[in-house]
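Take a look at this one chain, the form predicted alone, written out in structure tokens.
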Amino acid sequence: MAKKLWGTRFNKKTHALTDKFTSSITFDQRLAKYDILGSIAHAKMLARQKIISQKDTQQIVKGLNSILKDVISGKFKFDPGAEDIHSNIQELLNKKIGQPAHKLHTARSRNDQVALDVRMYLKSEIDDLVEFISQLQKAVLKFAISNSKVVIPGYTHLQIAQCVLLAHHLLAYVEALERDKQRLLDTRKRINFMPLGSCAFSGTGLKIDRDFVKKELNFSGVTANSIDSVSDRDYIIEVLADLAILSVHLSRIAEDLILWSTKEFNFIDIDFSFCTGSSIMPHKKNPDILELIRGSVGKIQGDLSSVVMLMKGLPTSYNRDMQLDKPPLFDSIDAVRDILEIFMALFSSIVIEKESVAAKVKDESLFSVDIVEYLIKKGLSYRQAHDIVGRMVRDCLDKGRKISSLSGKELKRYSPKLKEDIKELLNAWASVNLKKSFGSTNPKLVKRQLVAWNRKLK
């Protein structure tokens, strides 16, 4: 059992149940690297300010670097009896260098120490997540470019609606993921303030140099209020909120792919390596991994709620409850990273069922809006055009007859403005080409977007 940093005042050992219940080493051990880097910067500052000697600092830094080397290589053995990662590293440093190690905790508390560790950890994780999101965007974009000539039926309310380019639909994913990236990067700006030097919550009477530590650890600024520095976890909540929104987008992508892979849709074939079978039905090919992605997103939403509920009733200062902010944070980051990696690999192996898709875009109900706009261009009001096409749909499509089978005379019964040239509108490629507005599914506009995103993501 590691010696407790606060044990001197206590005339009795803590109960084993207390030790077990209060220990955080099982989860905060992933902060070890950042705890050590923060301690090295802190030790250098203490020597620079002549609060401890250069000789002691040199031994402290040497000992910490030795521990850091083991942490990075995976050789470091965490002490399951340690109260937390800070105590674990401090105790190991004591064993390595002896008395000088006792000076390291000068002018700091575990309260500002853990706030520093988590901020450093989050900056690194955000950088990694942003890169993962970019890689997924590239995978989706590559898939879109490879299938840029494919037109699919688009849906609203899960009812067939209008024709869109598959690439246009895929670019919707790229756009949403870009906002997810920007949210994380924006959050990173607010995380990038160095809290060390706030100590327990009121600062210190020793002449420390917080700006020096800030520069050593590559922060953009220092926190301005010592109470706020140790008592708030809004930056954790913000990261979790960002991940919750990102995970919703990932879940919806998974849902699209699940639907598209069904026999009812039959738009895509998902590679066997991302599917499982049935223990009773030999014919089954189930997209289980996508279903598990969809399901795991509920836990990520729960992680956000967990920390919000944790924080909402706390008085403004440090409270031990905040130790429990880390498991949901770590779980969400791990889950999102796993999902992003899966999607990167999955998109490289999806096959479009082109014949099936081509058959589905022959449904003439997909072109009703094109006929409405044809009539508007002939001078009719939107309401008039909508009513005319509504009658055509009722009389023809609802009864199993195609609009393309109507003669010129029959068309004129609906409106004298209707001519047989409307039949040229009744195909998927014509439909997407008719769209002109910026941001629409027009092939030329979509191609420009593909080129622009390709350039941007490079």
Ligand code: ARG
The other form holds:
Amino acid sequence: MAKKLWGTRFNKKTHALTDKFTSSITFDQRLAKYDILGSIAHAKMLARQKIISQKDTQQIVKGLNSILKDVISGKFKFDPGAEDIHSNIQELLNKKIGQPAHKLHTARSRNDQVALDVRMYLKSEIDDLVEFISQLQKAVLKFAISNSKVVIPGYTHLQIAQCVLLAHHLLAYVEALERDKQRLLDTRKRINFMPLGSCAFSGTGLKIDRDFVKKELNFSGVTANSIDSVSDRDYIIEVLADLAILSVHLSRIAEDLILWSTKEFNFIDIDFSFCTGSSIMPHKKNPDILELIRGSVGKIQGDLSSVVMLMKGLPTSYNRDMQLDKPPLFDSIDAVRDILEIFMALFSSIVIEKESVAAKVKDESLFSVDIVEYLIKKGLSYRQAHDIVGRMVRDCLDKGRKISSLSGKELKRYSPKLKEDIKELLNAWASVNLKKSFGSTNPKLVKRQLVAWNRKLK
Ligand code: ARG
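Give me the form predicted together with the ligand now, not the form predicted alone.
Every component of the complex follows; first up is the chain already shown.
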């Protein structure tokens, strides 16, 4: 068992169960790199401020750098008996360099140390996640560009509705992912404040220079209230909320693709390398990856509520409960990272089932709104037009007829304004071309969006 940072005050050893129950080393070891970098900056500051000697600091920095090397190369063996990563590294430094190591924890507490470590860790993770999201956006965009002429039936309430360009549908994903990215970057701005120097919670009487540490560690500012600095876990909740929203998008995209890959839809084919089979039904080719994406999103929502619940009753200041913010945080970050990684790869493997999609857009109910708008352009009110087309569609469905089979005379019975030229409206390409409003599925507008996104994501 490693030596406790606070052991001297105790008149006996802690119970083995106490050590086991309170230790966080199994999960907070992930913060090792940031803990060391933070300690190096802190030690340099202590020397500059003449709180400890240059000589001691040189030894501390040298010792920490050699531990850092082992951490980065994966050679570092975490001490399962350590209370947490902060104690583990301190203890190791004590062993490595002796006396000077005992000066490192001057004007610092694990309360501000852990806040610093997590903020540093999150800044780096956000940078990675943002890059991953961009990669996924690029994969989606590539698929959209290479199928820019494909029109699909669009759905509302999962009932066939109107024609849209496949690219338009795919750009909806790109838009949502962009908001996810911006949300993370916005959160990063609030994470970018340096809490070290808050110490346990009230600050210190020693003449430290928090601004120096801020600059050394590349933060944009220092936190302004020492109590808030050790009490605040908003940044963790914010990241989890950002990830929860992002994962909802990923889950919904997965759901689209699952539907589209069914025999019933048959819009897309997912490459065999990203599918799995059945142990009993030889014909099966299942979209298990997409289902697991959808499935793991539940856990990500759980991580968010876990930390919200953890925090909601805590008195202001540091409380040990807060140690438990890390497992859900790390869990969500890992899950989202894994999802983004496989999603990118899977997306690049999808091919569109062109013939099947072309057959589906022959369903003439897809064009009912186009006929309504045709009548509005001829001076009818929206209500009149909707009623006329409603009657016509109902009759066709009752009699098993297609709108395109109605004669000029039959059309006239619904309205004298309904002419044979409505038959020109009854095709997918005409339908999307009729859309004019900004943001619509009009091919020229969609093309412009594809170009703009292509430029933006480069
Ligand atoms: N491991 C703790 C955490 O993750 C930090 C240690 C603070 N412990 C303490 N007794 N003040 O929050």
